[in-house]
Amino acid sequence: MSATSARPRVGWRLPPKWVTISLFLLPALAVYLLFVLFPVIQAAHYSLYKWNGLQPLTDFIGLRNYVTALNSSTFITAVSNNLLVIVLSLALQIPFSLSLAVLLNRRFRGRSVFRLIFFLPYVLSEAVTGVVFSLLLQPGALVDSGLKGAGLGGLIQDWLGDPNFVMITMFIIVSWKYFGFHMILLLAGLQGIPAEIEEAALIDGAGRWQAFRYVSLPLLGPTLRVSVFLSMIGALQLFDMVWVMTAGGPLNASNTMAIAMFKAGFKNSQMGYGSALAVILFLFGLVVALAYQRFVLRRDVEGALTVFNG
């Protein structure tokens, strides 16, 4: 027998753990680098120039676009509007969604129909929602006629034309659009809590409110914190419905950071300045996300980590 034939054959072996992980990560990493990280770097580069988007990048002005943005009353109003939506969402939208989730978690006839009805607004696109409400809120249209018919004519406002009231109108519409999403999310969290835990609290003498406050609500904490996080990020990115309904008007009263960025870059052909606004919006969202994860979601994230043993 030859030495070659006597040599034992080496069987096929699985690749090392890091190779397997790399092969799974590479496609997602390539997409992330191409469509997320590269545009951010490119926008940061453009923001250092006075550029209309057509001519070569030759007029380098450094950080002047950022100084202009931070001293612009229009952009400050846009930031204030985003923060207003965040505050109102946390104070009104999330508690309302939680209340509905608690009610629809109870057993009663027709609850599936109510879940469907409350979730339906979320299915509509932002553009369709904006067009529909633009028609409903026109002077003398359905909303005004309904209020007059109900004897509430004194509540009629210039819903989309009053600079002092337009953002309240926008928040109501945004809440109508998205409360169903948060309701379903919180409802899923409630259904993940074993019913025996709350029943045990009731047997021990706790009232239904006490059982919810001291038993169900703490267990719902991780889901509630995720819902709050999504609400904050969504408020920072607010664009579609506001643009369709008011385009940031009247008198820039309903501007958001995304609308200010779009107007500067695509309406006024100030791509350098618009890129600076985009970078500021990105940094704003990044700081909020990192701070929220560091101080609020840290315990939830650490509890979800598992060790990969290969």
Contents of the next structure:
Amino acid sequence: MSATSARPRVGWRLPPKWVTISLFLLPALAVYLLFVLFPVIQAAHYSLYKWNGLQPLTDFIGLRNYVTALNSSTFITAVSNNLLVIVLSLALQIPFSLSLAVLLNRRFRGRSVFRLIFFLPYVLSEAVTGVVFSLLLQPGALVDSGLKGAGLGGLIQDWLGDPNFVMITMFIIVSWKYFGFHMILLLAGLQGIPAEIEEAALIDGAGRWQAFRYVSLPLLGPTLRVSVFLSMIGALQLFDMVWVMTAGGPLNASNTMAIAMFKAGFKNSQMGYGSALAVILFLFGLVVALAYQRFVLRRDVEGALTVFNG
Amino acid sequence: MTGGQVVTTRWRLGGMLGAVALLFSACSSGATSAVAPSVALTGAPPASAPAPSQAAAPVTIEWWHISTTDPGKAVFQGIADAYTAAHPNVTIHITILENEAFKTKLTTSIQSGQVPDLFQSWGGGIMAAQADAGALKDITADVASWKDTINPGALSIYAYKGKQYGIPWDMGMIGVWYNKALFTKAGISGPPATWDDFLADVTKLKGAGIVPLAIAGKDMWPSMHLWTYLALRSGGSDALTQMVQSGNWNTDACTAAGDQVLKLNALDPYQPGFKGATYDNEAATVGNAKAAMEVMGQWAPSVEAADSSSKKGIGTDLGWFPFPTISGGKGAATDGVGGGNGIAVGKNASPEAIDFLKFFNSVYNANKINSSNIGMSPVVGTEATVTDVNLQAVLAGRSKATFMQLYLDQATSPAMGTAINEATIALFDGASTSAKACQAITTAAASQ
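Now the other one: the form predicted together with its partner chain, given that the block above is the form predicted on its own.
Now the complete complex, all chains and molecules, led by this one.
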């Protein structure tokens, strides 16, 4: 005690670097651990039990919930529905958004009005979109009478009632809601490309298509890759809109993984099974995200992420 | 019931849906503070002396109900006010919740051990799970002196393993609601008494260009009730009870019900787009006179009116008849499928809370419930205050009932209820066979 107090004070010194880093990280880390990591671990724990959410956790059944899930045709349908939306989004939605972005990148009168209009659906909440579309898609409602009026009555479907068609309807609505978002993203990417580069290509004798294909598109790569990534994650999490419109029906034809999880946990009081589905959904998301970061986004994020042993 | 325990159990739900954890813990912490006073006063004096007494220690009754709109909201508040006026030491703290929010919040509260003293219940499988979790109070002895004032069939819905855990305040019966004007238009003289007549009437309606029957493919349960009736009429009450209890649905009664559904399907009787329809769509179809019939409970007239474009429904054109019998079937015409609303008693409820239930189901209050059309009271001797002609018909059906099956999706566990709903809607959608439907339900029962 006396020895310490006897020592002369040198004055303020900065604490070691790691102390600063951990102090700044601590709040975010605490929230992350508490609300992300801990619940995930808890879910993994519950998934090993047969549990209705009310009684104490006593009925340990190992991995049986996972076996049930993988043998359940309902859940397999849900998984394939998610995959279907991913594939269709990549094949149709992103190219569509890209072409709109390219179009709206040109100078013409009313350009910002179009940008605004196309972006608007994204501003609506999913629940509102769901309600609006379930009204529009009622048999004989606006969509049907519109088609009939245009002489396309033969195209009319039982949009939300036909198990074979409901996912197509769902995909169209999801695309309608999100194409504007991807368009804005890609538009921002396009505007980041200096006009001189494309000009140079054109002067060098490239056609418009060639200039786009070999100059603009590669330079748009980073944005495109992020757009694809967000689209995939969004498709995996698909819930609100489907829940509002069909609740996964008819005959479970529009189930998604998130809907199957919610139904099991909160409708059927099968918290253990629901947790198992939650873990599977989490693993899906994790694997997709990690693989995508590792193999596709790698050059975009180089230097921005810490990668151990390169 | 320490604070620490509350925190850990709260986390259980957090595990289910990460982000939602925040919401839930917010909910349950609200409940914690609100319920606390009554927990502390569990040992208050018994309410055998209902007269006001200055010496009585203050008691708070925590009551959750789901009547978010008037008249129900006002009637319940009135009953509570009348009770507290007569018992100045009692405070009734009412929490009104929307149906789905109520279910979620109640589950969280039960997990945390903070159960409200009185709360909305439909009896059956969910109440049984709550009782198994030790969340409910056995009130068998408390109600022994006055339980005879309540319709025994209705009372039995709130009993489990021989113990009473709640009381009903509303009990109705499913039947067929029909549009008399459309029946006349199709040349049908009166309601059908047998299933064959019913099918013949469906054909006649169809021939007159009228949609015979509205169902709801998205919500599933409306047609499940129709199917339940077919099983009940074919196999009889014993067979149905046996199926519910044993979990073996691979029976003649079950396949017979499926076969009748397929017979009905063959007539193409449902409204366009029925596969994606909600119950509100169904009610609107009938309320706008776009379909002639729906199989539904006692609430049908009010929902049809609310969902119709005129907000009035079809008025005096609406009629009710009990589900027809099946020739050669073992079920009686007086066997019914029904259910209603009740109040369950939480494990920490004070004697005052149970005394309040007795007051709640007094003839005076029961008449108020009937006359304000918020329910059909099961209190004996209050039938006269049901004035609506159609509700009187339902009431007559209920009074004559020789057997009452609680709605199948409530009598069983929630998971079984979903399985039954999904198996039966597949039949109505024409995507399944009788045998497949029965097997699906049996499989679900086996995994319980």
